[in-house]
Each structure stands twice: as C-alpha cells, then as structure tokens.
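Take a look at this one chain, the form predicted alone, written out in structure tokens.
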Amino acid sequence: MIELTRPGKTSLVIDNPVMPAAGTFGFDHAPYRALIDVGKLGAVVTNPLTWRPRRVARGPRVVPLPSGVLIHTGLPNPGTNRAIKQYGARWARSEVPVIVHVVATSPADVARCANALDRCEGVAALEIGLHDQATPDDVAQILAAAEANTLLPLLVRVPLYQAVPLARAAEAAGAGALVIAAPPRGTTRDPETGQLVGGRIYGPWLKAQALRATGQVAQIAGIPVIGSGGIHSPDDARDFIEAGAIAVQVDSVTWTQPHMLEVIARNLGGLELTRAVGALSDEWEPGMGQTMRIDRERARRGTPPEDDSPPDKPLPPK
C-alpha cells in the first residue's frame, strides 16, 4: 500500500506506484481494457478538464520529432459538468482510483471544478495542472480556491522548468503531493503543411531532465513526489523511485506501446511475469506474452481459460 498524498483523513492510498499521466488515457479508460489489465495500475489520471468546454485546436495537432512527438490539442474537453454526467458513473465503477486532472485556468474556475467534482462519487483525488507562466502567488490563490471547495486530496503538477520554486509554493499552500513535471513546450515545423507548430513535447529524451527535477524536488519536499517524463521502461521508472519519487506517471509510451504501461506496473508492483509450465516461447519479461493475450480474449468471449494442470487420475475400482 502506498500513501500517495500527505497523511490525513482524506489521504489517497494506492496499491501500485504506476499510473498513466494526464492526457494519455482519455476521460474513460474503457478502450484500454482491451489492451492492458487496468486493475494492475495504481490509479488512472484523466485528460485535462476545464470548467467550460473547449474545442480541439485547429491545424496540425501531432507532429513527429526525431526522438519523440509534439502535441498541440488545445485541451479539448466537454467541460466539468458534462464530463461528470458522461463519465461519473464509469469513474465510480473503475477498478482503480480515478484522479481528475483540472487545468488551473483561474482560481474561480478551479473553485467551480473542485466544487462539482467533490460531489462526484467516482473521483478519488484532483490533480491541479499549473500553467508554465504560473508564479508562487498564482499557486497560493489556485490552491486556496480548490481547498475551499473540496475535501478531496490535491496533487499539483508543476512545469518542468519551474519545478523547484513552484513545488515549494504548492507545498506551502497545502498540496497533498507533487507531480514532477508537466511536459515542456516547444516549436517545430510540420512536414505535411510547412507550418510552425507549438505544443508540448514528449519522448524518451525527456527522462534525463525530468529525473533531475524530480530528484531536486524530492530532496526539499516534505510531501510525496510523483515522477513523470520520458519513462519508457521499468528501469526508467525505477530510476525515478531511486531519485526519491513515491510513484510515477507514464505518458507517451502508452500511445505507442500500451502494453508497456502494464509491464512497468507489474515490474514495480512486484508482479513480474514468469514463464509458467506450458507457456509459449515469448512468455518472458518485458512482454505480456501470447498466452496472456489468448486468456484475455477467452475471458472477453466468456470462454474459460485452458487448464494446464494434469488430468485427475481415475479412482481405483472398489
């Protein structure tokens, strides 16, 4: 058991230190159930949510980079009230705790979001996503607005390049945990349209910077720290734990190799795959294995898995 947020009556406790990062799993993780065992994760973090609905950004939204990808979506979402109506019941039925990511657009909007989500049965915690230009004063006002409107645990995701000062401000303002860090922003030219496109950038290269920031914050923080950025393997995730993180959030590898999220969760949660008697040749870490895939397909069809145990010996005649 891992106490993900600072101790207290409303502290969030999870069973596994691995979860998807905001923006990678959608608002309803049902589509991923066909790809991974969501129950093996510690929690799921939703896509970013705002008080008012937002439309998808115009122009190129996904631009490949030599070692990653640039994403510019405009944070499309249905708005808090509609999201609760559309997903609230599914959040309540989730196999693992649901952490709703709230974009810190303004203290007033954060207050409205927190108040509405506080009354939603399926929400286990809120993650407040600070914008890149946030100041310590902004952090204090935003967290004060959230705390006045909810008893849910509050995680705060800080920008990568302001991780230390904003982490200090968030802890002082009452944050229950710190997420280090939001992906940085960049600009590149879209090869299809020739346009310059700005957005958040993801990829394995980000790990070194995010790991350094996580270690710096972990040394000064008195509350739990969650590492995020460039995690593409169990070894990557373990590096963040060694640097002082209590848990990790996995982002871009979930889009390209969804099964790797479960591999990382199983590895860090002590659930590493072993090769059972009769398993196929690919039943080794770090792959899910064909046998597991076949068993899941049988489960979805309602067919019981094959029994690999030897048949019972017939009873001797009386």
Contents of the next structure:
Amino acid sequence: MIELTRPGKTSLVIDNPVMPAAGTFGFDHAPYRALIDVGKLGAVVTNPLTWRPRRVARGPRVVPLPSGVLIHTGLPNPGTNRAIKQYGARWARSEVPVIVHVVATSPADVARCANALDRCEGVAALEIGLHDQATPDDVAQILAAAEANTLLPLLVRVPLYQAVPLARAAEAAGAGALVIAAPPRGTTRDPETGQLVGGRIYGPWLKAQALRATGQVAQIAGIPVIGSGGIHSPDDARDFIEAGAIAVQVDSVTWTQPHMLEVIARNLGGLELTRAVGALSDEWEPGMGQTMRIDRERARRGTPPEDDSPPDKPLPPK
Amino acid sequence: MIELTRPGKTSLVIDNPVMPAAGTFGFDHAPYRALIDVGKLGAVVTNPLTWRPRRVARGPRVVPLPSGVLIHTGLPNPGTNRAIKQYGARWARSEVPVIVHVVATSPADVARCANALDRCEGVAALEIGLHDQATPDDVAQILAAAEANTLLPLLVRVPLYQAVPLARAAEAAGAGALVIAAPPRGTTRDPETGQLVGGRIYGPWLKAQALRATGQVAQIAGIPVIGSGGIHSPDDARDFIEAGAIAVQVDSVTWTQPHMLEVIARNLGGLELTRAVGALSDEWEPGMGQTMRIDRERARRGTPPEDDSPPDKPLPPK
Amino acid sequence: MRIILVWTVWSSGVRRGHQDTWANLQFYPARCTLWPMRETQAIIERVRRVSDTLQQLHLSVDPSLAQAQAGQSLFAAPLNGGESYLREQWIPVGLREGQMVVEIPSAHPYTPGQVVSLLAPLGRAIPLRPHLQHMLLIANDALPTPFVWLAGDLCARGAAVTLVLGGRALAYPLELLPAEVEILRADTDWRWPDQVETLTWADQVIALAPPYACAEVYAGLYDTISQLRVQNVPDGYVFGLYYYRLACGTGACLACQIPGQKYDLLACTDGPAVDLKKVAFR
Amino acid sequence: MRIILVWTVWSSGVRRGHQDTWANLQFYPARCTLWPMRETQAIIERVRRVSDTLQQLHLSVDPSLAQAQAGQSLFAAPLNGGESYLREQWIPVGLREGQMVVEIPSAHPYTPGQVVSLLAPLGRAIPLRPHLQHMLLIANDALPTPFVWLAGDLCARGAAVTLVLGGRALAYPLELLPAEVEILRADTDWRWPDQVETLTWADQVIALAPPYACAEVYAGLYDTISQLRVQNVPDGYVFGLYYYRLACGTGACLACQIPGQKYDLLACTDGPAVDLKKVAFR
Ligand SMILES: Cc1cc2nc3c(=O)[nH]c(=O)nc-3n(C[C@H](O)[C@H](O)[C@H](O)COP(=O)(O)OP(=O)(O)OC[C@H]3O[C@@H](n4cnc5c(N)ncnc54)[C@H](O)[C@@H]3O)c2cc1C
Ligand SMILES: Cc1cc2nc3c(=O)[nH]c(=O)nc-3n(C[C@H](O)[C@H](O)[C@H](O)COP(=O)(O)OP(=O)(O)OC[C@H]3O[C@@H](n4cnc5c(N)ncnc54)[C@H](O)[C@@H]3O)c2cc1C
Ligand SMILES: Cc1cc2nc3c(=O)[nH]c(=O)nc-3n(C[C@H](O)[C@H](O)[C@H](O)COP(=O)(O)O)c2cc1C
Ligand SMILES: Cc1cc2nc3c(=O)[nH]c(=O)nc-3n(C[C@H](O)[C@H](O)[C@H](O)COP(=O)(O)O)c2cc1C
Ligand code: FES
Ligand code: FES
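Alright, leaving the form predicted alone aside, put up the form predicted together with a further copy of the same chain.
Whole complex next, starting from this chain.
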C-alpha cells in the first residue's frame, strides 16, 4: 500500500509502485491487454487528453536516435468528452486505478477537462502535463483551475529542464504529487526525408538526466515524487526509489519489450521472479518464465472472454 | 575565413569552423599532437581554468552510460597563473588560435583570470563557462567583470537547460559569441562501487537536445552561435550549421576516435577526403587514409622535432 | 493454446471503439480481428542475399504464426539488442515448409542461428474482395516487397495480377515476384501504358508509396479513380499500404495515426492496407 | 617509421611541464617516454577462455607494438562499435611470436577475425630497479592480470618474485602465472605469513588494488612500509598500480588524475605504476 498523493480529503493509494508513463500505454488497457497482466501494475496512466480533439502531426513522427527515438505525434486525442464516452466504462472496470493525463493547454481548458473527468466513475486521479515553457505563475493558475473543478487527487508532470522551480510551484499550488520528469525535446535529421525534425526523445540515456532531476526534487519536495525517464529494468526503477521517489513511471521500454513493464512491476512489488524451465515451445514466450502467465492462461480456459462485457453505460448529460 | 565573434575593436577570425570543446582536448595541444594534425582545426579550446588551483574530485569519475559516459572530474586545473606559466609559451606558438576556457566561478575571479590572460600573448579569446544555476543577472555581472579586464573577444558557453534566457542575457551583456550548449548533468549508478554518481554526460544521444537548443538560440541571437553537443561525424556537425551555427565544438568523440575531430574539420573546411589505398601496414592507421598524414610524416623526416623549442618565457610579475 | 488466445483478445476494432469502421466490409477475414499480437521467439535459419540491398531471412517461427496472412508482418528485435532501439517491421514474402521468409534491407547484419523476439502478428491481412478476378498493384518509389506474398496467393487461386512499378520500385529484382504477374513500368509522372484500361479492368487496386509520400500519392490516386468512376468509388475498392515507422506497434503511441473520414486509423493495428475511401486527405 | 615517431613526440613528462617528476629515477626505461601513442589496427586471431570470468585474446598487432613492455597497455575499440561507448583498457599478459596476448573479462563477446582499433601504447612500462633481485607483488581484491607479463619477465632474468593474493585476487587461476612465482595468501585484513620479512626482503614492491580502493589501500601500504624503514622510503621502491576507468587515455580529460606531492599525475599517461612516495594521500 503506497499513498501516492499527499494525504487529505482524497488521496490515491496504490498497491505497486510501478505504472506506465502518459503517452506510452494508450487511452485504456487495450493495446497491452494481450501482452502483459495489467493487474500487476500499480496504476495505468492514459495518453494525454486535451479539451478539444487533436489530430496527429504532419511529417515524420518517429525518427531513430542512437540508442533511443524521437517522437512527435502532435498529441492526437479525441477530446475529453469523446474519450470519456469511448473509454469511461473500461476505466470503471479497470483492475487498477486509472490516472487520466490532461495536457495543461490553458487554465480554462484544464478546468473543463477536470470538471468532465470529475464526474467519470473510473477515474482515480488526474495527471496534469505541464508545457515546456510553463512558468511558476502558469502552474499556479492551471492548478487553481483544476482544483476548483475536481476533488480528484492531482499529480503534476513537470518538464525536465525546469524540474526544480516548477515542482516547487506545483507543490505550493496544492499538487498531490509530482512526476519527474516529462522527456525533453530534441531535434534530429530524419534519414528518410532529410528534414530536421523536432520532438520528445526517449531511450535509456535519458535516465541519467531524469534521475538527477528526481533526486533534486525529492530533496526539496514535501509531497510524493514519482520518478520517470529512461527506466528500462528493475534496477533502473530502484535507482529512482533510492533517489527519493515513492513510485516510478516506465516509458518507452514498454514499446520495445512489453513484458518488461510487468517484470519491473513484479520485481518492485516484491514478487518472486523465476525463469521457467521446460515450458513447451508454443507456450513459452520471452518474459513468461519470469511471470506466472502460464498459470494465468491455463486458468482462463474456462472463463468467459473479458471482452464479453456489458455495453458502455450512457454518461450523465453535461 | 569565419568571423567567429561579433565585429568590433577585436574579433576572432578562424579558417575552419571546427574546434574541440572545453575539457576534451587538454590545456594545450600535447595530448592529441601525435594523433591529429592540430593545424587543420579552426581553433583549440583549452580545458577549464579557474583563478585558484583545483584538485580532482574524489570517488568514481568516469561511469559508462548506455551509448555514452558520465564524467565528474571536479575541474582539476593548476589555477590561471600557473597555467599561463606552464602553457603560455605553447599557446603563443600554436598554429591555430587558442581560446582559453574560464569557469565563471564569481565575477571577482573572472576579473582576475581575464586580467592575467589579457597579458598573455598566445591567447586569442576567452570562453566563459557559465554554471548550471547561473541567472541572467549573474551573466551580466560576470561579463562586466571580464570586459573591464580584457579586450579579448569573449565567447560565452551556456548550459543546455537554460540556453535561451542565458544566451539572451549574454548577448545583451556584450558577449562576442555564444557556445550552445554545455552538456547537462546526470546521475547514474557506478557498477563498481554501487554508488549513485553525479556528473556531466556525453555521447551521441546528447546531439538531439543540443541541436534543438542551438536552433532555438540561432533564431533569436544577433551574434555568432557555435553549436556543441554530441557531434560524432561530419554530418552531425553540418546539422548544427544548418540549424544556424557558424562553427561547432566537437566533444567526446575525440576521446573515442581521435582522428574523427580532424576528419570533421577537414570535411567542413571543404578539403577533399580520400581513403588511402596500398599504404604499408606499419604506416597505415585508421583515419590516415582520410588525411594527408603519410605525406606529412614523410616531410617531417628532415625537420627538427617540434619539442625542440625555447624554454617558456618568464611572465611579467602580477 | 491457440484457442485460449482467442479468448483473451480484445479485437483491434472493438478496443478503440470504432467497430463500424470495418463492419460494412463483409469480406474481411474475420479471423484476423480475433487474433491478438503475442510475443514469441524465432530462430534465423538462413540468410539469403537477394539483391545489392535486400536479404531474405528464413525464420523458424512459433506455430501460431502459421495462421498469418499476406499483409500481416512481424515486429522484430534481436534478443541481445540490435542496432536500432525500436523494433523493426519485418514483412513476410511467404510461408514455406513451416518457415516464414521475410525480406529486409541487407544493411542490417543478421546471422543464421540468431534468436529474435517477435511481436506478431502486426496488423491485418490485406482485405480481398471475395470473387476477385483482376488485381491491380501499384508500387511507386518503394520496393514492392509487401506485394510478393499477396501476388503469390492471388496467382495460386487463379486471379490475374498486374503490377505497376515506378521510380525506386524499378530497382526490385523481378525474379522475386511470381512469374504469372504482369509487370508495367510507370514513368516519373505516374503514368503507365493503358492506365485508364487497367484501372477500369481491376476489381481491386492496392497502392504502395514510401511513408513520407503516402498522403500525397494516395490522394492523387483516389482523385484519379474518383474521376474514372462517375458513381462513387465502392467500399473496399482502392487501398493504400501504410508502412510508417512504428514506435509501439500495439496502438498505444498513436504515432502511426492516419486521419480518417469518420474515425482515425492506425497503420500498426488497422493497416497496412487502408481503404482510401475512409481516409481524410487534407 | 619508428625513428620518425621519435621526432614527432612530446614526451608525457615534458608536455605537462613536470620533467623533474621522473628525472631522479635514472633507471627508468628512457625509451618509453619518447614513444607516443598511435592509432593502429589489430586482428583478433584467437579467443581463449581461461576461466569462468576471463578470456585471453591473441592479437596480430602493428609491428611497432613489439617494443611494448610490461605495464603498457592498449586502448581498444572494436572497429564496428562495441558494447561500450568508451575505449577499453586491455592489459597484455605477454608477447608471443609476434602476437600480443591480452586478458580481459569474458563478459565482452569478441570473435576471431574481428578487427579492433588500438590507441597504444597506453601508459609507461613499470619502472624496475636495475639490479633487482627480489620483487614483492601484492594484489588485493583485484585480479593480478597486470602482474603476469611482469612476473614472467622478472623470472626469465632470474629475479625472485613473491606474489601476495588477497580477497578477490584469490579467484585467479594460478596456472596463468609463471611457475617460479611464490604465492602467498593474505587474509581479509591484508596480513600474510611473514609479512615483515617479505617486505624487508624485497628490493621493490608493487601493489594492485581496485580503482575505488587505491587511495585507501596504497596509503595503508605506504604507512606500513614507512614504519618498517626508519629512514625515508627510497625513491622508486614502492609503487601502486592505478587502473582507473579512462575516458581519453591521452592526458586530455584529467578524469584519471592522481593527486601528487609536487605534481599531480595521470593514471593514463604517467601510470599505471606510480611511485607512492610521490602521491599525496589526503
Ligand atoms: C508519448 C507522448 C507523451 C507525451 N507526454 C506529454 C506530457 O506528459 N506532457 C506534455 O506536456 N506533453 C506531452 N507530450 C507532448 C509532446 O511530446 C510534445 O509536446 C510534442 O513533441 C511537441 O513538440 P514539438 O516538436 O512541437 O516542439 P516544438 O518545440 O514546437 O518543435 C520543434 C522546435 O524546434 C525549433 N527548430 C526549428 N528548426 C530548428 C532547427 N533547425 N534546429 C533546432 N531547432 C529547430 C522550432 O523553433 C520548434 O520550436 C507527449 C507526447 C507523446 C508522444
Ligand atoms: C570535460 C569537461 C568539460 C567541462 N566544461 C565545462 C564548461 O564548459 N562549463 C562549465 O561551467 N563547467 C564545465 N565542466 C564542469 C563539470 O562538468 C561540472 O561542473 C561537474 O561535473 C560538476 O558536477 P557535479 O557532479 O559536482 O554536480 P552536482 O550537481 O554538484 O552533483 C551531483 C548532484 O546530484 C544531486 N544528487 C545527490 N544524490 C542524488 C540522487 N540520489 N539522485 C539524484 N541526484 C542526486 C546532488 O544534490 C548534487 O547536486 C566541465 C567538466 C569536464 C570534465
Ligand atoms: C501543453 C501543451 C502540450 C503540447 N503538446 C504537444 C504535443 O504533444 N505534440 C505537438 O505536436 N504539439 C504539442 N503542443 C504544441 C501545440 O500543438 C503547438 O504545436 C505549439 O503550441 C507550437 O506551435 P508551433 O510549433 O506551430 O509554433 C503542445 C502545446 C501545449 C500548450
Ligand atoms: C562555474 C562552476 C563550475 C564548476 N565546475 C565543476 C566541475 O567541473 N566539477 C566539479 O566537480 N565541480 C564543479 N563545480 C562545482 C564546485 O566545485 C562544487 O562541487 C559545487 O559548487 C557544489 O558543491 P557540492 O556538490 O559539494 O555542494 C563548479 C562550480 C562552479 C561555480
Ligand atoms: S506504432 Fe504506436 S500506435 Fe501505431
Ligand atoms: S583518461 Fe583522460 S587524462 Fe587520463
């Protein structure tokens, strides 16, 4: 039992300190449902939502880096109301708390998002994603707007380059917890088009920068700190805990080795890891030995398919 | 001919847009004299100097990262006066301009360093290395202190995370050129001791962040911008030029593939690259084919050794 | 084991809440939407250089992949880390004697005996009209590897296949294609002999463009076809293949999104073949 | 060619302005200070697993490296990029039939035929007293690979060599050492049988500790020896080997600096063997 956000009228309690980072896992459990046991995670953080729908960016969006990748999506999302319609019922049925990531576009939009999500049963907390250029004043306004519209616990995800001052501002403005840090932006040349492309950068190298920022913020913060950036193994995750984080968010390794997210969660959750010996070739998959997937799947033989669920409940009118 | 610093009473002109970054090349040409042709570079930037001598840091100082390295040296240096005694005569004999890197510890110390280096014949320019926590006010004070004590062109090296505001402040305070960016700090675990270690991080991954910062600063700066961070090839260097830099500093690739610094310089200097065919095995070395080293070394057979130089001149008393 | 997998799946259509996107295409291979991506391992049995720039890897794959169909691909990563950080999309050119053969650039150094991790199947089978007689395939500036398996299947069941190659596609070694395929050569302006005839002859058209040109090329193709067909272009008639560079391959990151008329689509889970009638060309 | 190289060198002592550091050690192999690092290539001819954790690589090296002496090492990087970003310090255990044999951890996967880039020679030969009879070598918690070549040379010229092994050094396969070497076993407190006797017997002492323990271990050893020798410890009597992880290997980055009494030293260009009398233990 980990109290993930500052104690108060509402606080988010999770069983396991490991969760995916916003933007890596999808809007609900679907993309990774067949690949990992979501129930073993501490929580799920959704892809970023904005008040209005956003479409995907034009031009190259995924460009390889040495030992990493640059991604520029333009934050496509259906907008908050349509996302609630599409995913709200699944969030309500989730085995683990669902934290909805809200992009801090403007105080007014954040207020609208908070208000809509506050009435959505499956939402356990909001994570506010600050923009790279956010100032401490912006943070105060954004948080005031959110707090006026929801009692849900508020996590604030802080950009790497401004981690200390923005974390301080978020705590002063009433944030329930801090997520350190959103990955930085970079520019690289796309080999296919020859263009210079900007976007967020992901990869194991990021860990050193994020770990330092996490340590710095943990030393000054009076509220829980969640570490994030370049975590690719249980040992990486433990380094963030040692630097003062209460929990961690795992990012791009979920894309390259999906089972690793579950392995990290099981490992930090104190579950024993064993490597399966003698599993049949068509039963065995990488990482499976390290989990109890075989047993889980056998147990499912008799159970009804998970998709066989009641249709989404109608939502209360706005 | 590249005018590296803002035109005025003094301006530094270089022949080639490529130079090593502070801290990677040593205090003079000696460490790489036998490995590359220093005369092919645009300039040489010395290791960082402080007013008082500094000793090396305790604990682990070099820790591997995925596709990079974390280094924490503690900026060891003999102090400015002793450095002038040790290296001044060699700087004066250098084939290319020598830019002395001065760490911006305090305005008073920078004033002392600038004063001492101003009277040192071999110094073509000073590069002021700003601290990561520097504010725009600090920059103004540091530069005022330097300008009051020297007419040498002043380059200002700006930390990555604060590139735009500090570059603006440096330009306003009279800097002759901007170096974007000093590598960021990180924290990683030393596998040998199990400790978390902090230090600067180097490697090809850094390029995306430094290139972005260089592009951002180039868009707003009215003075020349020198790009730096993770350059490992001529193409990397060209990306910085395309993003608006007038020249580049090459960092850790000099340690891993010394000839690459020369290859980048020759390439960006417009020299033709050919790969030697049929060189004798004991004459051939990697990168040699790409240079005219064989000819150069043959030519040297009759020349006196370069070390056969007069003893260092005594310095004027302070 | 395979049966269990069917139980555990959330179908790709269901999971992003737009079942109706495909609902009117009755001829879709229904099985594919029920068959989830799994992580398995494969052994590289043979590496065959087939041109200056291409190699074919013969893979011993998990038996479950025997169900894969033309259009589906593998999201691969060497077990001990490879050159690239992200997984690579490997496109099969056929299933032979229990081995899957993929065709990839020869720049990547793979050796027989190497073990790779696969997330597969990636994407859906290319949807075919049930009584298809005449298939027109068009590859411009992209090697037609994604057509090899499909063309083989179609020829085997007696359909007539015409393949138009333009630009960089002309560098492809024709001996890697089934001998029955008729090859036409397009010029730099995307014109080929009897262009109107072939377009009206075809029961179905599938085009392939490089990632950076998909939007423009497919918009142009769709325009041309709309002008030829005075009534509306039928559903499931003209498709574009989207081989964007994929980050997750699972539908999580949305980096491969294709703006749609009614619903947005994902190259990784809805593709590679997308009905161009459903795409919103801006 | 070699003669030319002598012309082009700035000797390590000269270049950092402290010629005097070594000037009083007349018995130094003068040649080494005149021999600059060069970049050459080597081919891995043979890979021999010599223990659970160690492998020996047999390298065909540039003929100029035939001059290398015990103590000097190679700063190596596989030509097509290896696992580590920085170069690795490879320690030779001998030169046999024109091949240099290095001993490195077996965790790094190298294969015969691979080509590596070498910056070499790295560092100086271990300075030996000219009429050395009794050498005491001490390895604590570090595998005694750096002693193998030296011990072989000394035994060959008739000197008596005693090697004290403690902690992790005890895991080293003794058959890799010359048979003539006398082996003593140290306990966890760094004591061994007849400690005082061996220390007074020795004409020269060379110690090896892991990088993170050098300062502490060598300070302790130097204290012990100072107490045994009522007069001052002679110059060039007791050395410590410094195998810090190196970033540049050329004296540029200063990450391997060892604080000195009069001048600071660099493990890469002044080491690996450093006269402990010159070290400033804080
Ligand atoms: C998975 C995922 C998770 C995310 N999570 C969050 C989150 O938690 N919080 C959040 O706020 N956002 C989040 N985002 C947002 C997202 O990563 C960024 O906002 C997005 O990448 C926008 O960046 P950009 O390229 O538009 O940046 P920009 O900065 O707008 O684009 C490029 C910049 O580079 C400059 N430039 C132009 N030319 C050059 C040149 N030649 N050299 C250098 N620079 C140049 C331009 O001036 C421009 O400013 C997430 C996105 C994804 C995909
Ligand atoms: C080659 C080279 C070139 C250089 N060039 C320049 C230059 O151009 N300009 C310049 O100004 N300097 C330069 N430097 C300076 C140098 O890189 C840095 O100043 C130096 O590395 C000092 O960093 P530090 O580790 O002391 O940082 P610190 O920030 O002092 O060290 C570590 C920090 O991490 C924090 N921390 C502690 N525990 C944890 C934890 N568990 N998790 C996270 N964080 C924690 C601590 O609070 C501490 O603040 C150069 C150095 C070198 C070697
Ligand atoms: C909080 C916030 C988050 C944003 N996240 C993204 C994003 O993920 N992807 C993106 O392309 N743009 C993102 N943007 C940027 C805007 O969509 C827009 O591109 C940006 O304001 C700059 O536009 P410009 O680059 O055309 O000047 C974000 C903007 C804000 C305010
Ligand atoms: C301009 C400037 C540059 C510095 N560069 C280095 C450096 O390269 N290496 C280092 O170890 N410390 C460097 N320092 C940091 C100081 O030596 C000292 O370690 C730092 O002020 C923090 O000390 P602390 O970590 O003990 O709090 C620098 C300090 C300043 C002001
Ligand atoms: S690649 Fe991530 S959603 Fe398609
Ligand atoms: S390793 Fe750089 S100075 Fe020794």
